[in-house]
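The chain below stands alone and is given as structure tokens, in the form predicted alone.
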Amino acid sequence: MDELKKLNFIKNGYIQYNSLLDKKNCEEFLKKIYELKNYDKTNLFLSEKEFLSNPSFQKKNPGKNINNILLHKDLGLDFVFKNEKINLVISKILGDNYSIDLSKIVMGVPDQWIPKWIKKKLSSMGSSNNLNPFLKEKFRDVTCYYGAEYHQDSIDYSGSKALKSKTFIVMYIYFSDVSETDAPIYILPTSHVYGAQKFPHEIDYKDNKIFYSPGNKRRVSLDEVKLTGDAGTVFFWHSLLLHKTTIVENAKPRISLKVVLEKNSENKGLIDFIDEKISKELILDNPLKKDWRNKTPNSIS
């Protein structure tokens, strides 16, 4: 990692790499996913009647060692997890000793695939974007989503689930080319410095600018960056960096890898320099506002 990337990561809370992974390996992995799972708009979702017979929203997403497609013996991700360049970047950020808290496949489902009754249900639930409660059980080993508003990844690690170190990063990899119509990730650089804030966040769009009100006490103007890229593009971001995604407008899903990495070492990494600049808490006991209609996050992304 060169000096400029280090400085940019400390300041902006994220880094993008375009050439850490071989595009062919990503295409081959994606092919295995499709061979294993015959994703199609006709077979992915429960019927409305099936859903209403047991409308549960809890424990529908993949975990570290349970209900996770990455546990399948025919899926190999050595080209990611044993990649020397990737591991070097991670060690620069977190120090020599770190662990993987969770790795999972996330899939943006095309708008045209989603039944109207599910869209209506999601709309009535306020901030929800998670489709897994509506999936047939065999497809719940991947987190499927329909857009996602701005959030911090720390929302999934608050309260009793808080990480020991209270600080971590996310590695996010596109397995296919992601353009504007493929639901790219959007981020707000520098938003992490205001610390952990309750969801949903106070964000306003005005005159082609974005204004963020952390803790409802101040109002800051932030730039919005759209993270497009070819297959194999790798992103790293701080757990408090605000990010979102939109709706997949194309006919094919956007399938990516999300990895949550925790710092376990006392040796300083770039993340320590970032945390020193954060003005508030790194994690909250309760990450949700009282007026949010969903009582649990059930995995935002």
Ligand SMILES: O=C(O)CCC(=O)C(=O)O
Given for the second form:
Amino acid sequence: MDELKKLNFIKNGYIQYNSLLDKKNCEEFLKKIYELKNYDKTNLFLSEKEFLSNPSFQKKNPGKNINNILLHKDLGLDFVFKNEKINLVISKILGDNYSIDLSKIVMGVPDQWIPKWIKKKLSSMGSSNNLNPFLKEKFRDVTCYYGAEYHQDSIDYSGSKALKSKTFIVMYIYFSDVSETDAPIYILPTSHVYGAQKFPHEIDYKDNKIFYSPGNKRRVSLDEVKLTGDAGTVFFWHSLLLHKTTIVENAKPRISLKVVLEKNSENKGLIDFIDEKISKELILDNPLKKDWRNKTPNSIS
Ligand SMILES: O=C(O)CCC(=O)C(=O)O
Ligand SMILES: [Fe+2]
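Shown: the form predicted alone; wanted: the form predicted in complex with the named molecule:
Now the complete complex, all chains and molecules, led by this one.
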């Protein structure tokens, strides 16, 4: 990583490596996933009746050692986890000693696959865009989204779930080409410097500009960047960087890998330079606003 890239990473809270991975490896990986799961419009969801017979929103997402498609031994992800370039970047960011808290597959589900009753249910619930409670059990080993509102990934780590390191880095990899209509991730560069803030975030759009009011105190104008990219593009972002997605307009799901990486050693890494610039809290005991505590079970994870 050259000096300029380092400085931009520290300033913006994210870094992008275009086509870092081989496209063929990505295609092969996706093929294996489809062989295992055969995702399609007709087989993914519970019927409304099935859902209503036992509506439940807890523990529907992949965990580290449970209910996680990556626990299948032969998926061949060495091209990611043993990739020298990737490991070098991670050790620059986190120092030599780091660990993976969670790695999981994330799937943006095409708009046209989602039954009307689920869309209705989601909009009545406020801001949850996590589809897992509505999936047949065998498909809950990946996290399925119908868009995701602006959030900080630290939302999944609070109270007893907080990591020792307080902040962490997410590595996010596109396995297929992600164009405007595949629900690219949107980010607000530099938004992490305002620290951990409660969800949902005060964000509004005016005259083609985007404004963020952290803690409802000040109002700052930020840029919004759409992260389109080819298969094999790798992103790293800080746990406090605000990001969201929209819905997949194309006919195919957008399948990505999300890895939560935690720093373990005292050695200084780039994450320390980022953290030093954050004057507010790095983690909250409860990341949800009062009115939302009941409304958003499992909002993101
Ligand atoms: O892939 C997406 O659409 C959203 C992913 C995300 O923000 C997350 O998993 O935290
Ligand atoms: Fe996220």
